[in-house]
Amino acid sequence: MKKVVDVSIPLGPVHPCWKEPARVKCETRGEKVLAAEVELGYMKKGIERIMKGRPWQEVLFLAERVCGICSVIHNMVFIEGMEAVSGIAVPDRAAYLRVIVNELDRIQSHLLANFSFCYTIEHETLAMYLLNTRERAMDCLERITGARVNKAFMIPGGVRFDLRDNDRAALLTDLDWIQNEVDRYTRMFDTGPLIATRTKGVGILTQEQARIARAVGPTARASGIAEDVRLAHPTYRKLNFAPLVRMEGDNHARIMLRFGEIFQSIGLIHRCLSDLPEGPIRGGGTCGAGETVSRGEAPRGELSYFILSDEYGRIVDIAIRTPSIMNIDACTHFMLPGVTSLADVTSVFVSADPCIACNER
């Protein structure tokens, strides 16, 4: 008898819609996807191995280079781990400044993720609008930290730079501009009839499937799972943080959730600025020996660092678990099988906002 699978379709590793190289291999019957798998390994960096045996002062900079799209949270999780093993306290002002920079980084990452999706479904106008708005968020990060991508803003016991009054005023102006622009783009995405045909009911990940795949971040929250590491963070608890959740579990829900989290991040930054305590931005302290697991909520979900250090603050052992590997697993095993058109494979994959650089650290 003739095989029911007509052909195996490989997409990538170099594909116009991918931010980074990965190969998605689909087994199809006509246009319908029956099964899929992802082939990784095209940009292995070996950063995790390079970290071992080095002092924390060097690992601080290496951690940021695991991923250029979410470098702040890698910096933050590693530093908070070193503070935990060394008993180093952080002044309240520095803790609030960390949240401001972390949420600015989340804004630019979500804007980039939604740009990638809009570009993938060939809505290039909205894609370029989003990319232009992201530049304003990057300008805010540069104004506060002195750099756009790898900032090294957080150090044991505090942060490198304080927030000046003129930078505070400029940040408020930029946030208002970003909020107005993103509000307009959100309505364009939510009400566009052609966008709806490429997003609603496409790439569905149910709540049960999300739990089986251990999905995290916006991918999980768009499927009804209200989990966010920020709930356990003491500074975020002071800000009364609560995660956003949607129940549809499709492409539309994932992109709309990220739009919602951009507004939420702007609100968190406003609260930090209004409640910003006076005082020092560095508490001092020396990194020493210990073992811990440090966690944080990256733009794509839970990021964790296992750290073992010696009495001089050198990293004896370290292991990093990044969020994208679980979301990619959810995509290949649940979101892609059943997709009725090969044209939707790229958009479903991109809707999970996979970060290949994080996975292949």
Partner chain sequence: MGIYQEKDLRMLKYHILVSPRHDHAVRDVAGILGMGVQPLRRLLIERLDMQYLENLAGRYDQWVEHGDRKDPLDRALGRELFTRYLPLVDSSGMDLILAEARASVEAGIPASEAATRARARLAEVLRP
Contents of the next structure:
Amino acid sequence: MKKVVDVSIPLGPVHPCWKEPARVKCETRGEKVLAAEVELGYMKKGIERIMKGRPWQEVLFLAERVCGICSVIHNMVFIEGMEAVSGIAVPDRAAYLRVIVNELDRIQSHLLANFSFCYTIEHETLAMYLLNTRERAMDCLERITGARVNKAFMIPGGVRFDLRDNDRAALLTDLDWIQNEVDRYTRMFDTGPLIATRTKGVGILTQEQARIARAVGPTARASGIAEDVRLAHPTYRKLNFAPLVRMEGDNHARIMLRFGEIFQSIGLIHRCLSDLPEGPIRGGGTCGAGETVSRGEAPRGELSYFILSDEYGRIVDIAIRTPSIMNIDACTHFMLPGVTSLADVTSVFVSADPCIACNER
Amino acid sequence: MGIYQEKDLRMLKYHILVSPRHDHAVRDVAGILGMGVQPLRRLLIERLDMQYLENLAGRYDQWVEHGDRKDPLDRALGRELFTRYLPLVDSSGMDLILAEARASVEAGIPASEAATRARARLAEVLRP
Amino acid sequence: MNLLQDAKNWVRARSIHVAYVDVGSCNGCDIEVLACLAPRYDIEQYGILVHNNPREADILLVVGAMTPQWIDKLPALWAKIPAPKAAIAIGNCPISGCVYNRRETYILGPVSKYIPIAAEVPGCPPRPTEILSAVLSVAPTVFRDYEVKRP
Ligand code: SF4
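Structure of the form predicted in complex with the partner chain (previous: the form predicted on its own):
Next comes the full complex, and the chain you just saw is listed first.
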């Protein structure tokens, strides 16, 4: 009988397929992965510790820099928390503009996630198409907020800039263009026979496992858990938002769900634009003392901030729970064991859309 | 050059465990086990990898909400908590302790007393 | 300098392999480096190939604020890159630590303490076009007279 040796194969920290450094050690027998272990610490900057004792004006900028891909939602959740503790009301128009920017951010983040997946399974054509489409979404964001990545668009009591008429027209054209393009790529992805062999039935996360690791966002929704924090958000409720769910729980389901959410976001932006109320975009108010837990749906799932502030609006204590923490856990401890080929390890890892910067803060 | 990538991660793991949410979770788990906080931290650092530690608070909250809903004794001992949510002991060892506790309840010892004893056993098993 | 050396230098400056390493960023700069790959900026038309293999790289893009895990690994990575080589710091993080360089932080910047940095592109984050032009302007100066300088 052939002797099979158990080997521990480390991947990373610098790996051609991964955007960020992490080290995954896979225990393998033959090609089959038996267990995986993650080694982190490459991105630990201690943001929560830096934030403590600083005024909200500084924490606003630090919060954005927890994650550069989904900076809008960090901004939004922190500001909504500060508004909740100090009782500041937001004008209607500003609330709608926040949703527009947040959904644009989701579009670009999902496009980037699907780009990395296609790049990882070496489908470079599709990957480049998706990356190019993302640039259009970035243009929209830049036109509205004035910056590409760290925007600091939302402030307590409103937003910084109004939507000008020519920006609105450009946004509508760009959204149509993105919708057309993504529609094409979705069909390419869904029907490609080679893609199917790399995605269908690979990296399965069952619903029960997803619950144990507390998976959130597209990773959980692709495993049949219909949870979305946007359901509890007042502005989204006005827009009749309902989450998309898929039952398969494999790579294919996760990527297709993200494509689906891109269309959903485009629909939400259209609805926002059509009922965008007139009025001011900035109210007034001072940030004060209080304690709250503020939640929001980041592109990757539920993001929550625990905020404790004093009467001058300084942050006394803060704790951030980012979606990647749960999703990477679900990915490495449930999806990776059982993967039948080492070549799939990278693609399974990327399919959960891991963001190490969020994960370690 | 040597194996320069294998590094002592204990300090980094400790940094993860002392952030506010994780600290609460660790304190609660220590309460369940009747263990000191610092020995429990050491145990967690030795047995779990960094991603488990990052998600410690998430998994613990999930257990509080959904885990061990059926049996009060399971709940008191955290059967699923220590075997599935935070895999520190294997399920056979856990079942052994639980079976003992059940037997002593049947023998007439009050449930709370039995649970306390079983916890002490569990803490014993966990201690390195 | 003879003709062969000339030709070698000329070719080197026109086929640049780029690797990037993230030493603790917020992902913002990371993503802007990736965006350079997009057909809009089309980094490959300048003869730049981005891949993440340090052993084949000519230019290392350093992103991020230097976390403790990297202090031994970044010099080791730098040693693996064959000469001629140059490192470019992308964003404020490797230059000064950006917002992370405060009390209570874990970072141990700046990156230039650990490896030689040939150029710096400030910005939080810099635009993809700026990253592109930095790579393009550093490459010729590093590789122009390498064959003559070579020990
Ligand atoms: S320079 Fe700014 S955008 Fe770039 S990694 Fe640092 S904080 Fe992020």
